[in-house]
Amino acid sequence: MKVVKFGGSSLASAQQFQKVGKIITDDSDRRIVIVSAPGKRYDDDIKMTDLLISLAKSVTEETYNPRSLQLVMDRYEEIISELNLDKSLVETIRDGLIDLIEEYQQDEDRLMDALKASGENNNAKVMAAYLSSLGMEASYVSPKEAGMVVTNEPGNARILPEAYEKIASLRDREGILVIPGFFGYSKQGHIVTFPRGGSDITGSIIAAGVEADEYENFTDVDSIYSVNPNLVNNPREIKELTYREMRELAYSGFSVFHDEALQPVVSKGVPVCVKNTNHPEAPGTRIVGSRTVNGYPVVGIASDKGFCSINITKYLMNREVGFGRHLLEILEDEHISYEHTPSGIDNMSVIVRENQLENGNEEKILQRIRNELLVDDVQVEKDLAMVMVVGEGMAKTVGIASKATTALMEAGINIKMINQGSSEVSMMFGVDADQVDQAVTSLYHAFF
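What is the structure of this single chain, taken in the form predicted on its own?
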């Protein structure tokens, strides 16, 4: 039994729906289908989710912008018409959107969550209707019916442990089940969306809950590549990588499969296969618990911008019991999460996302560090990027760090910091953001 998820580009138009229908009919094991909202049909197009965000922002206490609603409906009408589905589905979608606006008109956060989630929800209804029109036994299953019980924080849902028992019962249902991705329902009955990559997260949760034999994630590329293909011509395709490798690469900027989506399938050991809707016969990339390292010790190189470093200096810091705990408590109090903490004897750096220090947070945190930790100096270094060299084979290969630093030196790139976890699956280099693409390409050519 397979759980299969289709991303926004796979469902952007009626033509894409037809490709998805063939993929599902070609393999009877594909019994649970997770769908995203319609994505872009062409480069300058607007994603359905962005249209829905505009609609939500247009809502006032009295009304909403009819033009914003019509732009949403135009996309669905086009798909439904070209697939020759019953026109009543259009009115069902319109009525549902108006009901959501009326229900959450006075609550901006809930309204935004509900309307964003409607992109996936309505697309699932269209997909179920289309599969039925092809003669398949297919049914739409709402996340509430599927058992997707989540925490109650708008835009940041987390699945609750008790959800998995009800999700498991989906195995016993007949036919093809079409479930919208991206959201669940809180115990209070509210629609709550997951963070970025929410449909990936839904697919992973459902795959783990039903203990699927495989979770297929269909997107618009043949496989995951060892580096961003926009930076390197004809980059090496990755045929297989481990959960840990994928987690590191996804965290560092690989957008093909989001890092938060891995945890559920890891816990149940469900293998993932990333495939291309437009080229489904390609083998894709498998993500598994363990693999044999053959040839390359490094599997991929990724990068992400938007970081800054809080650099702290205090003489005899290493003798001060509880210094690190107190520093991290300050960040916790101010709701700041950290990424890395490289340190020396008398100094310590905390890498955080730069946007977390906006709206006065930077001044508040620096003042608390000065007053509570009595440091000699504290400064914030901005416009940093993190480059990750990732591979299970690195731990047993001599000279990885030497090869990486030599490549960066020859490219004229100054390394601001280096950090490596105890697992030795990844090595992080901090560089200036304006040099990050050059850093990635130099490392790619060094290792591949």
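C-alpha atoms forming the largest set that superposes within 1.5 Å between two forms make up the rigid core. All values derive from a computational prediction rather than experimental measurement. Residue numbers count along the first chain shown, from 1. Compared with the form predicted in complex with another copy of the chain:
- Comparing the forms between these two forms, the C-alpha position of residue 88 differs by less than 2 angstroms, with the core used for superposition.
- Relative to the superposed rigid core, residue 12 undergoes a CA displacement smaller than 2 Å between these two forms.
- A movement of the C-alpha atom of residue 166 falling short of 2 angstroms is seen between these two forms when the two forms are aligned on their rigid core.
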Given for the second form:
There are 2 protein chains.
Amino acid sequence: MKVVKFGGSSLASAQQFQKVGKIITDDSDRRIVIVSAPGKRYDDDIKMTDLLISLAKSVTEETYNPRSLQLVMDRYEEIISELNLDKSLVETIRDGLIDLIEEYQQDEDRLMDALKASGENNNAKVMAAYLSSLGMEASYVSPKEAGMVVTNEPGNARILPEAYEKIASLRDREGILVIPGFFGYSKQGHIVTFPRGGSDITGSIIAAGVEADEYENFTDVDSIYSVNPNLVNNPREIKELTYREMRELAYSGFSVFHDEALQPVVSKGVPVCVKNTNHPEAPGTRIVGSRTVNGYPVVGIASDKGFCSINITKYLMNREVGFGRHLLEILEDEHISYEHTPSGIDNMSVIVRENQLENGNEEKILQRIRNELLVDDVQVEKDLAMVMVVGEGMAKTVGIASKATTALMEAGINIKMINQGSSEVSMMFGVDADQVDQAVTSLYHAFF
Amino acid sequence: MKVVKFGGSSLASAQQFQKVGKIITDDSDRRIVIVSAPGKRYDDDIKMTDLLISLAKSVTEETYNPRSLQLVMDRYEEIISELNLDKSLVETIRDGLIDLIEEYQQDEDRLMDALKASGENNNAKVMAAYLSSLGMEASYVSPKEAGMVVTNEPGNARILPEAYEKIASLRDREGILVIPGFFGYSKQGHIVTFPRGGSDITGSIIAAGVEADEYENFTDVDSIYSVNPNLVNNPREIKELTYREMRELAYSGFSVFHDEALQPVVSKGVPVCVKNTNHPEAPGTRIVGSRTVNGYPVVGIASDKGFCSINITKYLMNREVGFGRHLLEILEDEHISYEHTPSGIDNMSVIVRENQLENGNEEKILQRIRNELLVDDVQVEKDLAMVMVVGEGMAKTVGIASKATTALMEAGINIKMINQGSSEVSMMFGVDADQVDQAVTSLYHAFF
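Can I get the form predicted in complex with another copy of the chain as well, since the one above is the form predicted on its own?
Full complex below, order starting with the chain above.
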């Protein structure tokens, strides 16, 4: 049994619904379908979710009028009409939205959450109707019915452990189940949405809960690529990737979906397959617990800008028990999360995202480091970028570091930092932000 | 004005005293002389300090007899007689030792400290007498008279900040001052010894206190070498080294003197010169605050064995605020100090000295990491060695990493870890302990 999730671009129009219909027809293992809200049909289009956010705001700001609601309804009406579905569905959706507005108009947060969630919810109803119209046995299953019991934190719901028992029983249901992504219900019965990547989270929870053979994640790219396609023409497609390789590649250029969402399937060992709704015959990228390395030791190269390094020196630092702990405590206290902490004998650096030091707290943090740790010097080095070279085959291949550093040298890149060894599957290079694209392409050409 | 310190091997015999006498005569800037206790004259010889420890034990274990004392006196008698000094000095020393034994025989720790300190103390008296016999104006200055006020921790004294004022006034004294190393006096007037490297500590404190132009540290090697001479024949001598280069080279193969001892001179910026008593015309190695890099970007390569790596993995570790701090807290709590903490996205390693995990506390620490941090996995990887490639010129030279990793690859070394970037003057490689000597020699040949 497969759990299949379709993203917003896969459900943006009647034409996209038809592609999805064909995908589901083509494989009888595709038994549970998770849907997002309709996405953009073209570059300047407005996503359903954004229309719903505007609608919710118009209610709380008391500028609500029938036009705000009609903008939302237009999208559904177009899809329903082009798919030749029963027009009564339009009225069901409209009545449902009006009910939500009335129920929650006094509670800004709940209204926002409920209206945002309606984008997925109504799309699931449309999808169930469409699949039925194709002759399949398909039914809409609300998250409540599916067992999606979540914490009561609007916009930041987390699944409750007890949810999994009921979710597991979905295996026993007949036909195709269409479940809206992005939200669950609190114990009190309220609609509560997940954080960013919400439909992926629903799909991952359901796939883990029913112990699916595969979690298929349909989006609008053929596969995950070895490198950001904006940097290299026709980069190598990744056929298979381990969970940990995916995590090490989590920097930009690999944001096909939100990796935090995958925690449930990772913990159950359910393989994930990233596929393209517009090109479903492409094999896509499978993300698995372990894989056989054949050929390339490196699977991908990712990078990200916007880092800085807080560099600290103090004579005899390495003899000072508790120094590193105290430093990390100061950062935690100031709500700074860090990426890496390379250290020498008398020095230690902390790599953090630059935007964390932008609210005028940089001087305060440096002052605390000076005063509490009595350091000889502390400096902030800005405009750094990180490059990750990732692959399960790296640990067992001699000469990876040599190949990488030689490629960077030949491209004239000044390596500011190297961090290798904690992870068996990655090697990190710190470079100047303005050299990072060059660094990535030179590494790509060295390894592929 | 120079402060000149002579180690035990430089003062092991009358012949060595004569070399020291000539060294002091040769440079009128050598105004303050710090002496150790007589060291070994030949490989199987017993150091004065060890004779004194036996003497102290014989007193507390009540096996003391005139023979224990005579073993100590033999060394002084031989030196005094061969230098043709006044025999009354022998009696002064003997009477002094008997007085110490009587004064402290009820207090084991104090007796041990006082007898150990007497090795340096009496040697300073012999040196002052010898320099005077050569016609110089030389006087013995006790640490109390010099102003060496220290904390009252036998075997672990630390200088008190107020000491420096009195020490500074030594500048105004006439002639050559001979001060015993290794101990000071508590405010209560007790003799208290410094930790390991004690005479170096005295020399460094006095040099910083009088703001000497140079602190000369005479030992039995011509210079500090670029690499451990046991690994490479005739390695390159280091002419000049910065304080921070010296610190990064602090791993084995560079233990000419104890770098912790240097803190006072480092903080005052007093240059240190390591020279050879047996070959004083050799220029030695100067250790300075900053230097001009010309020629080689790398100044030295050091290594050390006996490390292990605690490797921790946890899915989404990098999103968990406080993870690193909590881990370091557990280690601090269990009295484990660490060297480095390389980290990936979902993993973190802590490099520690293996002997810290040898008292059966390994399982306890791993259990705490499992229970308190809920990690996916924690493993200890043993038998690691660290190699440091060090040089002020490295940060400004492109291709250092490439050269180093290529040399290691060609030597067939599996690089388990790379840490570069926190310190501008070093790059660290983690390798298997049984490959470390090969790693060091291959790097030496690549850079020199």
